[in-house]
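In structure tokens, the next block holds one chain alone, the form predicted on its own.
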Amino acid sequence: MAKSRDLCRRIDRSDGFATLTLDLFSGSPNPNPCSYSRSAKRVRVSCVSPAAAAAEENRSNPFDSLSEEVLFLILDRLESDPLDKKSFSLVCRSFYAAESRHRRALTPLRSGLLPAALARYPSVSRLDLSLCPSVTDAALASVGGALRSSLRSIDLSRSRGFSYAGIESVAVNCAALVEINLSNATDLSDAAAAAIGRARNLEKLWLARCKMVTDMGIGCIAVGCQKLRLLCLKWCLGISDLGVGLVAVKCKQLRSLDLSFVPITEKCLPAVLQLPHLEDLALVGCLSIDDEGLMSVKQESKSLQVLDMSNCQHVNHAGFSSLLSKTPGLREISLAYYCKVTHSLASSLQKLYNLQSIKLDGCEVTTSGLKTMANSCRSLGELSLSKCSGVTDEGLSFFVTKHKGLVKLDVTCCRNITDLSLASITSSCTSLTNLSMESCILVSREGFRLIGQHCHLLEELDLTDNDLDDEGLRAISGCHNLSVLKIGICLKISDEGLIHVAKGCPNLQELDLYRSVGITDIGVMAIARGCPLLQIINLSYCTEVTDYSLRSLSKCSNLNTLEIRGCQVSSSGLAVVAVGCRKLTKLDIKKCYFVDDAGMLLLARFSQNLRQINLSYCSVTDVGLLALASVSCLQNMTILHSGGLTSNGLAAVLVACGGLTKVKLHSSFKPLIPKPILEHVEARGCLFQWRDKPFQVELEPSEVWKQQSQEMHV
């Protein structure tokens, strides 16, 4: 439920019911839901069955005297967990009506639920249908009819099954509509684009991967939706310079334009740069733009602040420098997987006085280029050199000493830097909040201790695949604001170091210990006790982790992602997690050989928010899998080499799980499952991935796995 300062609390009881404690009048900033002081008046409301609620309506109810303003104030303090608001709505008639009028956002799991949901919530302004694998035109017509005056935003980014007719119903009837997300609707054509053009008040439109939309369709949108402020055309392969030019001429209010991987040339850039309010322009992977074309562009854009030209393989420093001279207001630049970063390229940044962020991921960076960049830029706050070759101690040390105000630094896989670089980073950039140093293999364990000694403001730290030890973790535990810590494949850390983290980092929300084999139940239990806000933990292939760890993690009520593949856990431990972690949405139990149907039965009963599960190599049979079919939220399943499953059982589960969007199965099942069933499930919007992986029982020792991984990067 809510934090201590909230007006509403939920207290789970042993009888399966929940109690809401409403603190309406307390002036205390931290009211205690279990105490009853004179300064706070509280009402205890049991979450009862619908039948009992109906009976209560026939009596005189004191809650009916509460004003709508007070009820809305209570609802504002409830968290997003739908069970909390459902409990509230079942109290009495006035609470039910208030909750109906209060809700503004709706995210159904299946379009079949829409008619009842729309009747229940007539004031919805944001409708997210991205979790519905299939949305029909009839469903969209019902949306257009029910939410005529209230709907402002609709998201169909991962849905299928609708056509231009459904889009037209929404666009024509919902006059207040300002946002539509149709990304990944690969079947939509110009007819759908013409329907979108009838939404006259549209301000934000996403059409990523709508590959059948052409210049004609985008022209209809440009003419009809002249209030557009954001337009995403990423991977719209049917659009050319003509279509983009029409957008630039008609949509003068555009602030953000994404043309990534669109087959355009420099011909449309003059019109784009003339947009008076354009702030964000993405040209990622525009392979037809070259140096000559950029140098021919004469127009300036003083409003442009963010430019992404990553993976523009035919642009070198000459063309890029020419473009930069016409965009003096840039604050962020991304040139990932670009040309070689040399002295000449870095010099072109000199007149960008407002530049705050540079991303050069995957580039070849020279020492002279990095030094020139350090001198050219004035007040950088973010630098990303992830997977850049050529980064040396000399260049990086020089850079960080010039930019002591850096708050985000990414040197992932910069394999030539040593303790010298880290010493310069930690002594110069003490204001860092984000530091990524995955696979910096030449940095010693002594070097990593400097992080905790100097960078106390860190919130996110990635030290995956490094020579980190327990003394390093002891130092890092001094970073009390740390919320994300990734220390997977660190073979020298143990429970001792993890105990320090648990004591010093109470705000930790994400912890990655993938293949850190020195971790056992003792360390995990310490984390569970010391980090109550934990939401994500990865313990995959920590082979000493058992059910004791799961029992301790069951106390972390906010846990939503649990990855324990290859751990020595059983159904008993999984059951405890299912009961205690009701917000669990992602579960990976691959190669947990002792998890069987008993675990699935309890998981199905208590983990009703579960959306993704990996059951590969588990001892689950048709019985356990059929139990999971009752989890209405389930969308993604991976099931490889589970010997207890039959084709009939799989077929039954596929039919019963109406919300599935992706299923990964072994190819041996494909000819055994009746083709009409597969076609039926695919028609609902589910994508099948068939794999022919060989059966593997023995886990590779982490030292061998790490050596093989490093050899692949050489």
The other form holds:
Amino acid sequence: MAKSRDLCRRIDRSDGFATLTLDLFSGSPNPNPCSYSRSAKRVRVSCVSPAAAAAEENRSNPFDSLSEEVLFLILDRLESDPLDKKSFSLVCRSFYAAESRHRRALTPLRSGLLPAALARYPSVSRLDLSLCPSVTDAALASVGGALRSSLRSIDLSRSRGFSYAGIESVAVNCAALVEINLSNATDLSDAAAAAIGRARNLEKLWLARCKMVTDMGIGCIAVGCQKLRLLCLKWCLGISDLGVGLVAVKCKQLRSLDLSFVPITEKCLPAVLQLPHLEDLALVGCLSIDDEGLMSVKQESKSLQVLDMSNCQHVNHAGFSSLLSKTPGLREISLAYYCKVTHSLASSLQKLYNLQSIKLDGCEVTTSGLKTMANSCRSLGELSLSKCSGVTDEGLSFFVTKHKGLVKLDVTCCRNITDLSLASITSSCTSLTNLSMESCILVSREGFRLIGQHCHLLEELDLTDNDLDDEGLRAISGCHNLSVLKIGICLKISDEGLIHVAKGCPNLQELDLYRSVGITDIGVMAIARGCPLLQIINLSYCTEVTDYSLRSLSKCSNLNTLEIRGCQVSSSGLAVVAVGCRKLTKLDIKKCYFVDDAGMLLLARFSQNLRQINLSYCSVTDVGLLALASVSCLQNMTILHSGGLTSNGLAAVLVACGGLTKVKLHSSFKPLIPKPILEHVEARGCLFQWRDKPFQVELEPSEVWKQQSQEMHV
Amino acid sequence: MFKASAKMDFKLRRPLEASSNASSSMMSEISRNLKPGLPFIPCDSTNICYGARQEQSFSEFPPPQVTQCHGLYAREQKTETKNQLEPSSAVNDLVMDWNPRLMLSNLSFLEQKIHQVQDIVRSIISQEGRANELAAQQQLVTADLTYIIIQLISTAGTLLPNIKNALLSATPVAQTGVVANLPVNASQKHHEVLSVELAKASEYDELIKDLNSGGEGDELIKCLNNSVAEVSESIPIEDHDIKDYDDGMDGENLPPGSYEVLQLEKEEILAPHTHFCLICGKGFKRDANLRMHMRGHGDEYKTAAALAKPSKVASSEPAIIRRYSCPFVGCKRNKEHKKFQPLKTILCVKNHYKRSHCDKSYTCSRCKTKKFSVIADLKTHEKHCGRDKWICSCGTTFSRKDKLFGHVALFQGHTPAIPMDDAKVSGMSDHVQVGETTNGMVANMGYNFSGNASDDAQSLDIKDVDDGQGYFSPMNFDACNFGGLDEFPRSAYDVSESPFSFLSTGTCSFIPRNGEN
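What's the form predicted together with its partner chain like, now that we've got the form predicted on its own?
First the chain shown before, then all remaining chains and molecules of the complex.
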């Protein structure tokens, strides 16, 4: 036992713990990190894993001596990667048991696995069923029976096939349940809501798009779940003022309330604002709320911190100012697609001492409005002017000089700003971490130089569709903390700039090079070498990219999303990626004409985590597709214009792929696939999208495409 | 004929009689002799007209006030005159099949009975001041007098169809005899006794219980004077009512004292019939029905004039605002209540009393749960029953969603109930909840109660009264209890239809007793 404790201490100290666990998985018990005393009683171990087999051979199992406490500590360190836990549990029986007891979160791939999973993991508190397209009442009943005391959270937002009965069995049996996500359950009615109402301890509830739920249902929830802290009723079109009013009366603990797109009027607002702890209120797209209504609301809310009134088209500054005067504690305001941000509106922000974030996406912003806003607000941390028309250098410069603490700035599609703004931004806001300036086409090399020079803390930078060249990219590589870099449609950049990025930004996790056609294998190889943490890369329509790039990217073991549409890659390159990047979940190889069945076979063999694939225009036949069907995680498939595909093969794939949720197929297949099969697959929870796109052989020349997009901008 | 009309008057005027009698206990003999005498002559003439030339008489039909004020004496005299006149008429029409001997024995029996009552009243006078005994004796007197009245009516009923021809010719004589008789009677009897006795005689007497405690002589004189004046000016009472109604529209912000307060007793309020056939004594709810019924008693009731509604005549007299008090002590509608809110009309009184202080004896045949004390409420409910789709877990149903949500918001543990076909399971659970929240149930019942009263207020009895008129939608009486409307326009159609309207108009000349004492 003492040694166990010693191990604990070592584990606590150990930074390179991953190596230790890898040693454990390697199969040969390594006595080096700790020395194990041979256990007196030999426990027979019969595990499938090589580790167990090795232990059997040695007629001893040193792992058995590890206490559960120690194993749990190890497991605590393995949260980052689900695959590690899987390996861990395969070591031996005691590890397996420890992992079973330790696991708190479960995300089954399909509901068929649920009984086994529930039997194995008795203490699961979070059950995420979002990967199970079809969850029956029986399955939910078994959940309710198995996780009686432990279940705290269940996510059914992507599932169908259950009714109020299933919900009720969970709500009634799991007394500790505090979170239910029932979003998108469009067929659930008030009965289901009444069933939810029986979960007395519920604190968080998402009902987005539950369009059949009416006031009666929400009334049951309001009365039953009085501990609710978060309630999302987005798009619940059946709910009116009465229901919301009752929620506000009954659920006094509410912190967060999302009423977006609910047909409410101002009548329920007094009750809502009266909620003593309300912090977050979303009223996006509440078209029945107008100026007069808002002005008639007299109730104050001291606790409100976040207000989202985007898309409220009938609210003008008069109503909004009136509301703001009653919510002095606001920290964040979102007014996306609000009519016009003028002086009068901006001045109404003056009383909001705590305001930190303003989102004005898609608004018409005047220079004077921006200036007034700069003067009215204390110190903003976040400003979003995405797609705002009327943003000028003058206004933006004035604003940033007043708010030097800006951390996030979004000036997407503010096409009028130039290097002048960039100069002000970079000189004032040195603590900027997020900067989005897609399509700021007037910004030149000088602007990018300033970014690289001053904004060393930048983590996310979006320069899509900018006039960026290698020089600019070199400057930007000075932002060493960059983790997300989007430089799609930057036609002037080449490998040279990318090599600078690879050298300067070792933490890069996401790189978007969509249609940046100057990139070749050399640049990608540099990135693959320089940015080992890379998770997402988009090389679509970088037509110079070949298998060499894929070979180098196979070294990025964290890669989970690879988009290589229209690249000159073949099956062999894909195979290398499949072997190297075991975490690959999304793969887009549309118009990779040289990818054939061989690539599919290897992909199926190695990329067992693949969830989404686009195979359009590939040279894949029934054979390759059938092989792919063995990937049990596969959920989303798009197969248009794959020449070698027959209807029978497709039917076989559809039946074999048990976990499919969405399949996009050419509509010519629809009459060819037997209807019972389609119905069967649909019954399993799969959605078919039939497309009738014409076959496009030619690759669009990027220059032509660029020209088109420019014309659209003008 | 005289008898018929006189009796009719008598019936209709009883409440007024009673009240005026009661209040006249302190009246001087002079006033008694004079005042009744004066108004009586026009009264008689109208009575004749009523029977014979109705169309003309209706146009100038004297205000019920007048008839009521005198009605007391008319009846009083009638009781006496019957004793004297009827034997003679019996002699006239020996051919007829009624038995004069039986009649005589009836009458003598009645006489005995009246003497008994007289004795009781005398004893009351002698032992004045002992309130407890007084009350008991008053009860006794009431019972006796009621009996006498019934006997009288039935006796007269046997007589009338047979002697109508004789009566037609004899009427003027009888009338004069009556007139002459009255003072004689009055002087013969102990006036106070008689008045009290007559007050008790009425089925409706108790409404004046608090008025008849005495000391109202002056007021009575006043009111009699008023009524005389009114008669001479031939002001129809309906006009008061209409103005009253108009005033009522302004809401109930009348300052205390600016209106008269009347209080009917519960027996009156609950009386099933308000119109009685003077011949056979059958009761009717509506004057129209009575008129239809009267056709069976002879051809003279079949004339267009006899069948027509009494009409009203315009008046220039300023209205006297009149409000009503609920006899239930402690009720907010009772005048003793600190925040007294008067009821606007008799109908309001009736409906209020039934709804608030009576058992709900009408159960909906469909849902078997909802109960009502006013039958019209039941009928209204039955129209909507089953369509109440807004249901609470406690079983209360609502016709409006906002009412349900108000209810749920108010009571802890109550939940909107999802219909059973929608969710059997959750429905079951709701029943469980009902069990859990029994405490809330009680409160809820109260809520339901009041909700009822307000929701169903539109279904007042008034519908029954004036159906066929097509003028009043029931909705007009929607908020009777809340001071919005009253039923007085009705009197435009049925002048003498309801004893209540008589009462109201008759007692209008009363100033509330606080003036006297």
